[in-house]
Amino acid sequence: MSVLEVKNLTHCYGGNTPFINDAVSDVSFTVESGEIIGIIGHTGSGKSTLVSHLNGLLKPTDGTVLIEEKDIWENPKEIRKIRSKVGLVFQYPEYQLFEETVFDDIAFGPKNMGLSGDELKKRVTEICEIIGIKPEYLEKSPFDLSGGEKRRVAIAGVMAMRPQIIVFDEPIAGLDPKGRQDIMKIISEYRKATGATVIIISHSMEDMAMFTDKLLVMSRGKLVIFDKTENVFKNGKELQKIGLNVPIVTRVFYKLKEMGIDVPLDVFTVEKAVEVLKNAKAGDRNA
C-alpha cells in the first residue's frame, strides 16, 4: 500500500527576485508502507529541501505531497496532524534537547499529542526498550550524557510519537564508527518493531547499501534515479557522472574484475563480499 506519494513537487527560493532558484524541480515518487528509503546526492542537490515538504515544514511552490492518498495541504489548519504522522529528525538533533530529564524530553512530543499519566509513561518506556535506553537514564539530565547518548534520546523523542513515516536527515553525521553503527541499528530495530516507513538522507554509501530497500538519487534539484538499492549501485557509472560513488567494497570488486579475476559486481556490503569470497575459495578446493 502506498503511504506517501510526491507528485511533480517543485520548490523555488527567491521567487519574484533575480535570484530565483529551483531547489527541487518536478520530483515525483511513491513510497510503500514499511519500506526503508535512502536519499543520496551531492551537497546542494535538494535532499533536505525535499524532505522538509513531507511533513509540511515547507509548502510546495508547485505539486503535491499525499499521505495515504490525501494532500497534506488540503486543509492548512490541520497541518499539525500531519506532523504527528510524519516525524522529522534533523541533523544533530541532540542540539534540540531542552528538558530537565531524559524522560521529559522523550515525553514532550507524545504529551503534545494529548497523552498523559500511565499512557504517557508506557509510551516512553516502550520506545526506550526498543532502542536500548536504560531505565536508570530516564531521571538523568540529557546534558549529562555523551554525544551519542544525547542523539539517541533526541531520536527517541520523535519515535515516541509513533509516526507512520519517520525521516532522518544525516542521522550519523559527526559520529564515530561505533556511534554510527548504533544509530543505524536503532533505526532498523524501530522499523522492525513498529512497521513504520523510514526515509534516510545519508552520504554513507556503505550504510545505504546495508540498511535500505530503495534509493532515491538527487542531482541539481531533480530526481535522477529511484530504484531498488542493488539496482542503483549496479549502475555505478551513472552515479559517478553526478559526483557520487558506490560502496568501497564494491569498488574493490570492480578493481578485481579489471585485473581479470572472475567476481560478481553486485557486491555492496562486507558481509556479501565475505560470502562471495568464501564460495569462490570453496569452489577452488573442489575443482
Given for the second form:
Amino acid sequence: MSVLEVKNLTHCYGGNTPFINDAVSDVSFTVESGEIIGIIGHTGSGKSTLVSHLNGLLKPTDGTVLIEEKDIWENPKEIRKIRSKVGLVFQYPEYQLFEETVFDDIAFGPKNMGLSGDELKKRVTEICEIIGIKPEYLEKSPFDLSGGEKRRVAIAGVMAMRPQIIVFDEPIAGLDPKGRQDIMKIISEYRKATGATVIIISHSMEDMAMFTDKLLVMSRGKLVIFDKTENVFKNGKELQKIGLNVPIVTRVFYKLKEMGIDVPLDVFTVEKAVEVLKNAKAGDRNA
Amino acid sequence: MLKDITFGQYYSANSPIHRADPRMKIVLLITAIVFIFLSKNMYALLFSCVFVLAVLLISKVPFKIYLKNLKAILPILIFTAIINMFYSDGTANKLFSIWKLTVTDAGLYRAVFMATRIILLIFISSVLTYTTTPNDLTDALEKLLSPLKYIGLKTAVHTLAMMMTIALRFIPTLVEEAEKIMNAQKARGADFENGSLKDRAKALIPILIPLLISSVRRAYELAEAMECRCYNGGEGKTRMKQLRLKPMDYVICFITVLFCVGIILINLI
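Same protein, the form predicted in complex with its partner chain this time rather than the form predicted alone?
Once more the chain from above appears, this time first in line as the rest of the complex follows.
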C-alpha cells in the first residue's frame, strides 16, 4: 500500500509580490511503506520546500499530498495530527533544543500529542533504548552535550512521536565521520524497530548509495528522476548534466574503464567494489 | 506570518533625493521640520504643504506608500485633533457643545492646524527613511555625531554607529532563524495558533530560548570574526565608500533654504 503519495504538487513563494517564484512545480511520486527514499538535488532545487509539504508545514499552492490515501489538508484543523504521523527532522536540529533536561526535550513532541505520566516516560525511554541514549544522559542539560550528542537528542525528540514516515533534511551535515556513522545508524535502528518509511535529503552520494532503495532527483523545482538507486547511478551522465555526481567509488571504476581495464560500471558502494576487485583478482589467478 | 515584518523602509528608486548625500538629508530634514513647526499662520502652513508635496513627488516613491505610513499614526493624529478641538480660550466663538465640552471656531481651527502639521511631519520624515538605505543612515549619523569626540566621547560615536549597523544587519537573519525554529517546533506538534492567551504565551518559550541561545552564539562568532580582521574600534578606520557632497546636494540645500526664508517672510504677514 502506498503510504505517501504526492500529486502534482506546486508551491510558489511570494504569491502577490513581483518576486513570484515556483520553488516546487508539478511534482508527483508515490512511496511504498517501509521504503528508504533519498532526495538529491542542488542547493535551492526545492528539496526542503518539498519535504515541508509532507507534514503540512506548507500548504501546496496546487496539488495534493496523500498520507495513507487521505488528503492531509482535507480537514485543516487536524493538520497537527499529521505531524505526529510524518516526523520532520530539519537541518541542524540541535538548534531547536530548549528544555532544561534531555528527557524533557525528547518528551516535548509526545507531550504535544497528549501523552502524559507513565505513558510519556515509556515513550522516551523506549526511543532512547532504540537509538542508544544512555539513561544517565536524560537528566543532563541538552546544552552541556557535544554537537553530535545534541543532534542525536534532537532526532530522538522527533522519533519519540513514533512517526510512520520520518523525513531527514541533511541529517549528517557538519558532523565528523564518526558522528555521521552514528546518525545513519540510529536511522536504521529506528527503522528496524518500527518499520517506518524513511526519506533522507543528503548531498552525500556515498551514503545514498549505501542506504537508500530509491532516489528522487530534483532540479530547479522539478522532479527529474525517480527510480531505484542503482538505476539512477547507472545514468551517471544524466546526473552530471544537472550538476550532481555519482559516488566517488563509481568514479574510480569509470576511470579504470577508461584506462582499458575491464571492470563493471555499476559499483556504487565500497563493499561492492571490494567484492568486484577480489573476484577480478581470483579470475586473474585462474587465467 | 513573520515574512510580513518589513524592516528598513527603503524604497528603491532613482530620484535626486535617493542620490543625495545622507548627511545632507538628515540636516535638511531637521531644518525642514523646525520650519514646518514655525509656520504660524494658515498661509505659511499652506506653503509648507506645497513644499512637502513637491518633495514627495520628486522622491518618486508612490504616494500610496506614504499613506501606509500615515495609517500607523492615525490614532495619535485623531487623539491630538480631538483634544485640540476642545481647547480654546474664552474669547472664541462657541460653535456647539457636547456634554460639558465646548467646541469653538478657534479650537476647530487649531485642531485642523495641528493635524496638518503632524501629517506633514510624518510625510517629510518618511522621505528620509524611504530614500536612504539603513546603512547610509548609520554612516551619516556617525559622521554627523563625530564632533562629540571633542567632548570626551571619542569611541562612543563609532561604537554606537557600529551597534546600529549590526542590529540592522541581523534583523533579517533573526527573522529567518525564528521561522526555522518555529517550523521545527511545529513539526514536533507545537501549537501556536490555538488555546488561551496564557497557553499561547507559553508556546513561545520553545521558540524564544533557542533564538536567544543562537543570538548569543552568533554574537560570539561575529566578535571573533571582527577581531580576526583586526577590528579595534573606530580608530584609524577608513571607508571604502566616502561620503562626498555633490553639486546636486547644494541645489537641494538651496531649495530648502528658500523654503525656510519663505516661511519666515509669510509669518510676517
